[in-house]
Each structure stands twice: as structure tokens, then as C-alpha cells.
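Single chain ahead, written as C-alpha cells, the form predicted on its own.
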Amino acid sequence: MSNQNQLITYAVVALVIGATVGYLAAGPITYNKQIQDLQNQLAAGGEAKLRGSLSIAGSTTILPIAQECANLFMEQHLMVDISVAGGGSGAGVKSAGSGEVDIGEASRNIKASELLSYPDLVAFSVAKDSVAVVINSDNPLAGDLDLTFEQVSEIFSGEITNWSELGGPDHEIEVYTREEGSGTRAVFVDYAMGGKELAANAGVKPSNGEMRAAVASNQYGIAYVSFGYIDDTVSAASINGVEAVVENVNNGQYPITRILWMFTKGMPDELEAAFIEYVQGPEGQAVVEDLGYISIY
């Protein structure tokens, strides 16, 4: 085996070991050593000759990160082609586990049932995130809405149905939610619903972007989205008096946090490993922060 091939093999092994440990811990793990090792090894000769294609699909939460990182990666490696699609976290796990795509994405941890179906999945944390309840920026309560988890569960289960019950105008609250299989929905339900079912009449949207768009176009709408999708068209509610901002997630005051994952079927090959390393590395993490998410460091 040539020295170059040995270096690439070591890089892949280092990535997988670090990712496996991180997944078992299921927390905000930093892969500083593994990242640095791989950067050094690729710089020794592997990175310059990367070529081939990658297919990536899954969580719409991670979609903007993956797309921007793919664009930057392809600018550096002209013989690499990367396609990125959404589909939701459940689809990301399934498509990676079945080999339909090279890299899957999920904004929640792998379920036990999924591990039974796809036991050779290898997980890599690529960012941290949170979920915010958002309303239209022209809603009279925008900027001032402060909800308890009990109120959040009552709104999204259909027990609180009018904005006047929250100190707002006398108008029906129009609730939006995500589809089954959404990682954002799973995290929101776990943290905020307290065992209650989501309202049967809630409007179902297939992505974070469509959740935001629905609220942005409806003065009386309410939804939940990834922090990375908050912009000036919507207003994020505080939870238990804590503003929904990255700083409060990092200091532990905002009560919702999650890890964003990428997956490969078994050990990643050279190109898969190089791209995941890029997302985990300084340039990728700069993209994470620029898009409103939270670095894994």
C-alpha cells in the first residue's frame, strides 16, 4: 500500500472512531483532534486529488448548511460534484442506511428502531441547534410574546385557540406543524408538548422553510422552526422568560437544544470523509454560525 493510501485510510478510521464515540455520548462533542489529524493527512497529498460525486439528503434543518458547504467544497475541488436534497430526518436515516445516498442527515438522534434496520450507520455531529416558536412579525404580540411550556403545549394541542387568551387580538390562532418523520417535530414534541398530541386541525408543512413562509404570510399563524430559519419575517417567542437566541442556548438558559447529524453506511470512503471533515472543520463551522446555527466547538 502506498504512503498516500495509508494516510487516507488512517484519516477515515480516525473520523469513524471519533464519530462513533460522539454518537454514543449523544451530546455536543468536539472532534478537535480527529479534525486536525485528518486535515494534516489530507494536506499531505490526499485532498488535492479528490474527485467523484456525492449525494446528500435528509433533514431540511441541515439543508442550508450542507448546500453552502457543498458549494464551497466544490469550488476547492473542481473534480467533485455534490448534490444536496431535503426530505426530512427520517428519510435521511433511511436513504443513508439503505445506500440510496452517500450521506444522510438528521436533526435528531437515530431511533432504536432505525438502528435495528440499519445497524451499520456511522454518525457524525456537524452542528448544534435549537427550536423556536415563531409568530408573524406583524402580530401585535411580536417581540413581546413570552410563553411557558404549558402554554406552548396548550396552543399546539388546540386547547388555547384564540390570541386574546394570550393577551393579543380577538382572533383564532392558526397553528402549523411538521410532518411525521421530521426531526424538528420530534424535538419539539419531546421538549414542549408534555405528552399531548398535536392538534388534528393544524396545517402540516414539509419543511422548516415552508413553516416559516406560512407564518410570514399569516398575521395570526404560529409555528416552530430551527434557529437557522429565524429571520425578520417572523418573531421568536421567549420561553419561560428566556429569549430564543444562540447565546442563551450556549449558556444553558434556553431550554431546547439538539445535535445535527450526518450519517454514512459503514465507514466513510475518502470523499465522504473529506466532506464531513470539511463541515466539521473551521470553514464548515463558520458556515454553521453564519447561517444562525451553533458550532460544535
Partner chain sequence: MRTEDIISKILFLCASFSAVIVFMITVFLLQEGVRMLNPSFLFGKTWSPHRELFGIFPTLVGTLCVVAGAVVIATAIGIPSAIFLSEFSPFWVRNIIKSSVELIVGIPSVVIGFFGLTVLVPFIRDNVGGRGESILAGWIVLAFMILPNLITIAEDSLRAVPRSYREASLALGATRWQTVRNVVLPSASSGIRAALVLGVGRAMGETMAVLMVVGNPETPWIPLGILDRVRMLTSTIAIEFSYAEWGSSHQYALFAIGVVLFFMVTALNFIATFVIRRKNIQ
The other form holds:
Amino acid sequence: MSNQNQLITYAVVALVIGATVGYLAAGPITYNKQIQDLQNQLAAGGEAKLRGSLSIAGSTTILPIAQECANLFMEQHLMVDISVAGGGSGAGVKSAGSGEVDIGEASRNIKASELLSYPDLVAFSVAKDSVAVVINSDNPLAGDLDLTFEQVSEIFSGEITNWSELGGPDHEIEVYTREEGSGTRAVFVDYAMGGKELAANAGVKPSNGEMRAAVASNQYGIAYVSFGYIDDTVSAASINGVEAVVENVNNGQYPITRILWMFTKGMPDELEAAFIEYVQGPEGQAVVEDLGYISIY
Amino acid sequence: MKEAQKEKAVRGLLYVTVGLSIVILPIIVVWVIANGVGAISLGFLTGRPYRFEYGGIFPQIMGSIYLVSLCTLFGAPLGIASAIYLSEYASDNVVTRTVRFFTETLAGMPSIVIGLFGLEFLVYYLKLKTSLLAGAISLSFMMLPWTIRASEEAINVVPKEYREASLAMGATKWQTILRVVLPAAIPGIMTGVLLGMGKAIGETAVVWLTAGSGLEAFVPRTLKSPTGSLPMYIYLIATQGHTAEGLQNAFGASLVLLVMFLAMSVSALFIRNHYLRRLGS
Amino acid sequence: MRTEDIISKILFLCASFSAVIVFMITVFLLQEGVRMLNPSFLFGKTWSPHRELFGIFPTLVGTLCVVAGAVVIATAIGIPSAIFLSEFSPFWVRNIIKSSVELIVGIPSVVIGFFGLTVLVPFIRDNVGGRGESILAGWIVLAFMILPNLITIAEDSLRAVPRSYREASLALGATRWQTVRNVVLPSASSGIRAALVLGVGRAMGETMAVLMVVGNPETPWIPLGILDRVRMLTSTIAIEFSYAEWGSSHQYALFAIGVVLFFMVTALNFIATFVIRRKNIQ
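Can you return the structure of this protein in the form predicted in complex with its partner chain rather than the form predicted on its own?
Starting with the chain above, the whole complex follows.
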């Protein structure tokens, strides 16, 4: 009996080990296939000049741009690994300034206090963007919500607390805000809040993605996000009668506009410079426009 | 009569609570499996993530494997050596009691505090950056006390007669430990190490601060590469993903993490039970 | 004999290593955090870094509320389950349940948080009220985390009570439940209490799962109901650490939160390992 048990045990263990080894072997084969192809290409003509790893962190507004550009850049430069993290603009400035990462990102301008702490930051503009107020697409007001900055500040400071005050259903307005380090928050407060404090009971979401996810899953939620995060799961409000679309930012009618930055500590080294140039170049700017942001040109 | 009624009532209550535990505890496992199986495909297991919530999780799986292996490489030998000292060499004095108290304290330390320390000391002060190495070392801090505790227990279970017999035959203390005590204690030690690995593979706060973003689209090539991991990936996609595919990927990644975790705890318990049965007979 | 000496020295160094790490963590935390530890930090009612206001009192109260509720829930389900498993259930039932409970001790917290976020929060929002993100959600998620461990440890200490105690009581004509209440529980109580204290410590230090479900309001307030949203000490560190500038009082305040957490958890550990277990030995 115990012999049979042992046999079964061994069979199971062998199966598990076999499957694991199989996976570990199969993974790289599939995963590396495209890399293999490119390596062959390179062996035929080009040379792998750039090598090394690059870490990028900061604004979650820029995160999609950086991630997409990094993937494209890594396909062209096989010996380069680029890690892209969020964290918010404050984290971008801090981690680039302290040398934790190679490139930081911010969706607002550097603050004076930050320049004092990290005097050797060098900034590069990579895109333009704006900030939109968004609500759930199942909200009865979705599609025709039109707010003035006055109203926006009253909603986000907790003076207007019910949707009925805006002509909507009789339900509490559930306000979400970004954390204090956020560039999107800084820009939003600058333009729209008119010196008022954000409501104390606003729920803090530490990224644009979480703002969008919160509103997309809460019928009575309201939040503000980067233009790059507007899609059909949420509905953007018009400001002063102007629809929140890229064209209206370009022609100067939509009242909020900002520049998105990347930073290096001191002058960028070869790899950092190559990546930033890539983002600023035609391929990077195509990604920028494709993702719903505005090209710097 | 009154007592009999009371007995009945109590029994009823106990049945209800145990029924509640039986229903509640597996809920999450069942939920993950039910939703996650549909997400598993070869492309998902072998692809890399793109546009935040799309694509596969191969780099995350490998990252988690690397992190845990490296963490075990640091944590296990150190933990076993500490346990040998504490149970075989140390006499019960102020020094060993202090060491033991600190070990217990480290075991209860909130993981975010260990992460903060890893960030301050390893990432900034030792300039390791957020990397495989920094993440693995920080994780090993977390795993260390569990390994020590389990190994100590396993060593203490080895009967005194074994040691005495070996010493009587002229072996030195170290030879006795190496040839007699450790082989007898190995199953218990392995159980502890495996349980520690299970803890390490599911840990999020520590890798968040020290290892990498979680969305890395590459497998780490060097010790200083930023490394993605499954828990970080799940955290990011669960909180920020908003499409059906994102949700599915979060389920898929949870299932993979759960399977890896359960594989470790199943083998740990299997070794332990097998070993206990042998000692018992 | 010389090699033996060297080996024992090396082993001693290894054993001191975790003591050294704990010592270093303490030093690092204190060095950065101690300057913020004053009454206005511990009892201040407003946490608002951009206004340079660092009062953790509402956060502290919120944390204690969530932890206390979770421990109560876990106790209410876990201790009776443990009693059932060790005293009233047939051997094979116990074996199956116990080993499945042991399997999920230490299940990755992020998975529990994911469950909380996608199942619990919408459920509470639709059926109980409020935003869903609430103390209630925190209770349930944390109870999930500490329950398996609680059942395991409590059951172990119940079973550690010698059989002869039970037999003596039963022989005197006591019922099963009288035996459990008057003989088994008192003998096992210190072990169970240690398990509870460790559960409190673990709940207090948990970061990710609660972070995902308690709501984290912009300026935390002292909660008045179970549907209120709170901030935990741990989630404040997790959300804000990434952007707190170097050398700013914000950063020191976050380290000070770390110090508070560290001391609370260490105190609980101390109680669990030394006071309760020592009593047990006597």
C-alpha cells in the first residue's frame, strides 16, 4: 500500500517538475522569438551600440507614453531594458533628483522648493496635455455636463454636495482627488480651485488610472484626469461650454494646458539622451498623439 | 436536563461557526480559480505586458521566481546557521535572549517598515537602486525570522540520544551537527524554508519600495536590473485597470500567484506530515 | 579544537544578524522620525502635509477601529471553530479542515485586497450604503487575513492540553461542554491569548489589502460609523512616501508614523512572547 502511495507521489512530483521545467523552457522560446528575429536583423546589418538598463518613474500622466515608447525602443535596441513606474510627479522629481531612478517625469513645472532640494535636474519637454473633469458614463448627466470653474471649485471643495444641485439625480456627489504629490492635482488646483481647499472627505487615489477606475465603477463619482486617460468608460465634462477634446486645447478654447516633462540628474548620459530623443522624435510624438495627448510640435 | 440543553445549544453554535469558516475561508481561492482559469493561455503566460493592462505576464512570473530564489539563497543559510547556534551552542544568557527577542520582533515587523528600511538603506544608502538585489535582500529580512524559528524547532525535535551516540563515538560537536543533527532535522527545516518562501512570494509592500515598478516588460538580466513581480502587477492592474481585459489579466496573475503560493505550502505541509508520520512510527 | 571555536563564532555572527537588522531598522527610523514625535503629532487632529499639519490622531483612531473590529470578527469565528475542531469533531473531519486552513495561512494579501476591491466594496455600496470603501470592508478583509492563523494556533494550544485533564473531568460526570469550559479553555487560554495578540500585531502592520478597501480620505477624520472611510497608518506611508521630499518635515512625519507602528507592534510582540508565554510555563 505504502509502495503504491509512494509511486503516486513520485509520479505527481515528476509531473509538477516536468511541467515547471517545460514552462520555464517554453517561455523564453516564445518570449524571445521576436528578439531573436531582431537579433538576426542586427547581425545582418546594424550594431547594438546601446546597452544597459534605464529606470523611469514619476507622473502617471506620462506613464502610458513612457511605457509605450519604452516597449518600442526596446524592440529596436535589444540590449536595453527600460523599467517604467508611476508614483506621481512629486515622486518623479524626488526619485530622479535623489538618483533612485535615471529619468523622472512630471506633469507640472518644478516647484521652487524642489529646485532647492535637487538643483542639478535638467528638464526636457516631451508632450502637452490638459486636465478634464470626468464622471461615470452611466450618470444621467453624462455627455451634457457643462461646468464653470466656479462650479468645479464648489464641487471639489465640498460646497456643492448633491447631484440634484447640478440638475442630476438626488444623490451625494462622491469626489475623488489625487495625492498631494500629483502634477495633475497641482495643475487642477491652480486652474480650477480658485484658492479653495479640496474637500476633506474626497477619496485619495494615487494615480490617474485609479481615478479613472474609481469613476468608471461608481455611478455618482467625479474626478479629474489627464486627457490621455479619457476613454469611453468615463465621460468628460465641458468647461465653460467648451468640450474637453484635444482640438479645443490646440485652438486655445479649452482653458487648461500644461507641458509634460522628463528629468535627468545632471546632463543625460548616452542611453538617457537616446531615449528622451526618441520620445521627442517623430516616433515618440506619434505615440503621444495616438494615446490622446498633444505633440510638442 | 438544563445542562443537556446547554450542551445542545453550544454544539449548535459551534456547528454554525465552523460551517461559517468552511464556507468563508475557501471563498477567495475558489473565486480566483473560477475567474482566473479563463485568463490563462500560452500567450498570457509567455507574453509581456504592454499598454499597462494588456499582454502577458512572463517577466512578472520570472521576476517573482528570481526574487524568491535569491531571497532564499540569502535567507535560508543564514537562518539555519542562526538556528544551529541558538539551539546547539547558546546557553540561556542575556545575549541569546536578546538575539531571540530581536528575532521575534523582526518576525512581527510590519512589512512596510521593512520596505522603508530597504529603500533607505539598500536603495539610497548603498546605491543599489530599485533592483533585483535590493528587493531580494529586503525580502530575506522578512523571511529570516521564520526560517530561524522553524529550523530551531526542527533541530530541537531531534532526540538527544542521536547526539550522545555520535559524541560518544569521538565525533566533535560540529561533526555531530553536520552528520547527525542536520540530516535528521532537514525535513522540518525545509518545511520552514518553504513556508518562508510562500510568504516572500506574496509580499507586496516590500517589493513595491525596493524591487521595481511591477510592469517591467523584460526579465532581469543583472542583479541591478529593476524587477517586476506578480504581487505588484496584481496590485497595479487591480486598482488601475478598467477594461475587461485588464480585469481578466488581474485574475490570471492572481491565479498564477496563488498556484505558486499553494505549491509551496502544499509541499511544505506534505514534507512535514510525511516526516511526522515517520517519527511517529 | 580551533576549528570548532571558529565555527561557533561564525554561527554566533549569523545568529546576531537578525538582531543587527532590527537594531539598524530602529536606528534608521528613530534618526529620521524622532524629531516629529511630539504631542501635536500624536494628538493633532489634522493631517495635511501641504499646510505643514501633521496630526495622526484620526489615522491612529481609524487604524485601531479597523484592527479591533477585524480581531473581534476573527475571534468570534475562529475560536469556536478551533474548539469544534479540537474537542467535538471526528478525527478525519478535523484533519481535512485543519490542513486546508493551514494551507491558506499567509495567502498573498494582495489577492485578498483584490477580492475586497472587486467583490466586497461594490457589494457594500449596493447593499449596505455609503461608498463601499469603508471600515466595514477593512474589517472583513483583515479578518480574512488573520483568521487561518488564529484557528491554527488556537487549535494547537487546545490540543496541547493533556488528555488526562479531560478524562478526569468527564469521569466526574461533567458534560463535554462543561469540560471544555471549565478545564480545557482555562488551560489553553494563555496560548489563545498569545495568538490573539499576534493577530492584532499582524493586522496593524498589514498594508496592501487594507489600502485597497478603506478609502483613504484626503484629510482623515475620527470615524463615527462603520461606513466611514479611514486611513491606516500603513497606507499613509505607502501612499505618501514616494513623493515626500528629502529632508522635508513631511518625510520625517512619515518616518515618525513608522516609529509609532514599530513600537506598537513590538510592544504587542513583547506582551505575546514574554508575558503570556512565561505565565504559561509557570
